[in-house]
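For reference, the chain that follows is the form predicted on its own, supplied as structure tokens.
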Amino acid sequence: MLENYQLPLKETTNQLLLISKDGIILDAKTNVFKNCIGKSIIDLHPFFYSLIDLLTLKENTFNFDCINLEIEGKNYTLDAILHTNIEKEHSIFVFQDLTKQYTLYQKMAQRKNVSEIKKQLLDYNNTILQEKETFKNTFIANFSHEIKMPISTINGFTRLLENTNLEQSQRYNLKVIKNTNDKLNTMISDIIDISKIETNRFSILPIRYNLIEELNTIATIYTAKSKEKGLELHYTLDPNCPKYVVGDKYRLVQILNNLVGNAIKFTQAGTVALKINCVSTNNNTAQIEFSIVDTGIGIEKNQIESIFNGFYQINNNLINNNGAGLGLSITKKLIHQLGGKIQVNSEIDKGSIFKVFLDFEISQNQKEDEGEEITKIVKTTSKNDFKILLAEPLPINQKKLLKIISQIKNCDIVIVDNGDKVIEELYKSNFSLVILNLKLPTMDGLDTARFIRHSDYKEISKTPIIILSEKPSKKEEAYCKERRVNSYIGKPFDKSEIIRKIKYILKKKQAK
């Protein structure tokens, strides 16, 4: 009888049951239900109880997907269609045995779910690690003043002791303390720099400066250090390099100090070369290549990438490598922050070549400004009633502020250009007032102010402070006042306001 139904429903995987309206199987073409002709569909499986009431309906179609049946101890998964009352009032149950397909699908879905769970777990772990790293970096960046404060205090009291009568053994011990503390200060400064870069709190301080003079100074310093170790430093400077550029000179000096210092450190005999070449100039930009070449121990090829990782050190019995392994890591990060790139070529026992490429804005004014370099100059008056320490990184602002402050009678003025120098000067002598630009290199204005207020040396902690802000705001002013800053002045600097606030503080201090 099923021959009458096979043509319209013909499909290679189709299996069929011809069912009367009473639920009796009249004919069958199936591998699943064996010897079922003449039986009631209820006897095949409990699932068919749900079909009995449907068999009396005329010309309806019902779809059943993913039916799970256990027949004679074997599990099947079927997709089925029931057509009721087709020709002579019989119903036909058409189904496909898709057990293999569903099993494969479930396995694939399970693998996908496992894969998705692993991915989500990996993402979660990465998020946790990132949060932990961010917390660590933020903690270090936020508490940099707390970390540097004891070190700066040790340095300060060391300088005070140096000016006292000490026995030779005491002076030697003091020198050991000072050298050890300087190394610790360098390591912590590097850690703070890395943390600030990774928490997007790192700032570039572009100023106009004499590039040639800075490079010559670096060469002079490391020529002397090379001689101390029995090495020669070869220094060459391309005459096409612009004299005055606009950039962050403090970071350039830091980069070259790390690279040239490393070259000397890892060279036992021979030479170290510092070569500066102007690669190209375009309108107001110059690309300059800094090459540091040594005849030192060299680096294995498989180690070259690793040397830029934090706390990585090259193990060599010939080298007293007592650093923290942060120099090259911070150097690479600084170069990238400045928009440059670094290349390394090295060969074991023959030496290394480090090349740094940086772009500089060429200053429109290439003439030397008279009196531009005034940092650390002291303006001495006849009475010396007051002594003011001015910390300002930009030479042009140094000149403007010096001109304004000089109008106040009986004042000595000491000018420095970064936060660390402020601390040095405070331990050298007592100041009536400290004026700090918020944007100071090495240790910014607020960190320097915190150090002053938390100093164990009472003559320092009580020093009045004025903060200078490039981008003033009420919120920033309130923040400064909460940290016991005496006064706050924002740009554009008003001559009368500066003089009035300085006079008020000096008069108040004098009254005490």
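Numbering follows the first chain given and starts at 1. All values derive from a computational prediction rather than experimental measurement. C-alpha atoms forming the largest set that superposes within 1.5 Å between two forms make up the rigid core. What changes on going to the form predicted in complex with the partner chain:
In the core-superposed comparison between these two forms, residue 193 has its Cα shifted by less than 2 Å. Core-superposed comparison between these two forms: the C-alpha position of residue 19 differs by no less than 2 Å.
With a cut-off of 2 Å and the rigid core superposed, residue 339 has a Cα displacement that falls short of the cut-off between these two forms.
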Second form
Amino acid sequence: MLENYQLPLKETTNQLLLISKDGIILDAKTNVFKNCIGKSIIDLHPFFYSLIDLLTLKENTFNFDCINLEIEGKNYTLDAILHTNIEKEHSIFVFQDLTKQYTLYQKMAQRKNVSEIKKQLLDYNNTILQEKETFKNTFIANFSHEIKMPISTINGFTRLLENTNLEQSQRYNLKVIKNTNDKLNTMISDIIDISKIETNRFSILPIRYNLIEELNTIATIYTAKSKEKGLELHYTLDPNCPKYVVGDKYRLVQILNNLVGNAIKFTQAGTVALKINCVSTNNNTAQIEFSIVDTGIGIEKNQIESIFNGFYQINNNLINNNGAGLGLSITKKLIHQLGGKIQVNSEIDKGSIFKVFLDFEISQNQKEDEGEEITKIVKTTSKNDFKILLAEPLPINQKKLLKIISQIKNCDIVIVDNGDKVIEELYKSNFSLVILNLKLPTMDGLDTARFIRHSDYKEISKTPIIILSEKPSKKEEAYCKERRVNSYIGKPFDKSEIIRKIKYILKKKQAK
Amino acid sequence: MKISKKIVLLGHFGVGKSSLIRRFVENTFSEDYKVTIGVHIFKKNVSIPEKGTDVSLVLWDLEGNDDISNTRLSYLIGTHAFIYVYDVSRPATYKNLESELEFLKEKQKNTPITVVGNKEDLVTKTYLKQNVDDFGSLTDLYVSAKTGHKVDFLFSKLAEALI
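What would the structure be for the form predicted in complex with the partner chain, given that what you showed me was the form predicted on its own?
Below is the entire complex, every chain and molecule, led by the chain shown above.
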């Protein structure tokens, strides 16, 4: 009884063609290929064309799934099985009409493929955008370095001029040049910092330093600047703050310079306060809150988020608002890089409060370190043959290296702790050799080496350079070679290797 | 008997295999993307005046696959030539070009393969030159199903080569 029900189903889905070995249809049970008996299968549809050769093969089976055929204006999607040479050299084609099923599958595949193509295009466009962004940032960084070189040259010569006999008007003019150049230097340094952060080339340089001394210095500088503008600077420092901490001193100073400098810039009358509060401490770390409070022009509530965007300028014609507008953007990025946070509260015409929270590693040694005194000391003996400039940020390393270099006779040694100071020293006097730690603050060892080699002054550009690297690599060494560094020494520093290389360079210098 | 040649078009999904065939067979183009499942088979006669003959091209438009080894091998039976199509604007469709071609050569040793970069209308000539390392050296022709650029040329040259 079931066969009666099964038969119509079979008839509608299964199609059968009996074919001779030369492709003539001998019999058919099909409602797809109508009136086909006696015809060649090639005439039914181009699909059969390439299969005609199979009909002469010995008994075999071939499966052709999901064949889309248009027959008399109607579209079919069929699975086909060809059984060759089954009886009397005849073959049978069995088709199953799965049009409905495959139509559903097609819809699913359509959704999947469309979304996959969109994703691929989006990924690719993102890659291109990232490449463009990296190219832009690298270009800006390189271009800014090129600008920084003449700025450093102006700075060097301005300092040389300062130490000459000048009339009062000349001294005033020189001060204007120096101040303008300093502003330009700050702007360019901000651009370099931002491009470094955005291309992940920014690095934190932790050193042990006297936090209290640094904060007092900042307060002293800005007390004087406030007075110049007729303002008062209120400075309070929590006695619970640790004296010696380990962290990036230069970035902390940069953050506070930006915030306190802005507070003074945007305050016409009243006070500016710098309050430092130790929020919490444990054995290893201290969280310190820096509050910079002013009675200045304030910021509209809806503008507070925007002030941290790059190139933001507060729209107030009363204020001489020069600068690139990168100060707060870089400040926020630096705080983020140091693992801290910044909060702002402000009211128009009443003033602003900027709060910065930073964690500091407390140095295990809270005693005065003699090594610290080494920086800036010039060890001079009379009429020495050579003068070496050593640039190393860590006092402890300064001490170790001084001990090594001191073994070389007839040698003066000048020690500095950042890249900008190297340039300053090079303008002050000629050096027989410059030894640079790669990880220098303000301008790293590679950039400093690049500056030296590109200087317009032969006395500077020809100075031999040794680079010391704490994490040596082939790539880094190749960069050093590109910058025509004379020698590259990696950690662990071998005392005899350092002495041998210094002696070799000095000997060559003397021979010239 | 008229000469017939089976040409199979392969490549990732969405590279424009069906559009190339539609442009060649019907001289039409649609921006709407319709996924091909399984295989569609078309036929077009091409006359080759230089050889004084006509050839019937039987074009198998295979469903796109991001891995050629997933292709149903029965579709390749009796193939005279392959056209491997990729999308010049989508790196995912040509990143494995070399290995995909190797696979085809292994499966059908003596069957010629023409490598075609479709959608050339979406990119500049400079872009094509810049990406020469990725696909340039393996590509025989840049075409556009949308504008029809070099589509007839592709099929007629192939037909001529197969005679």
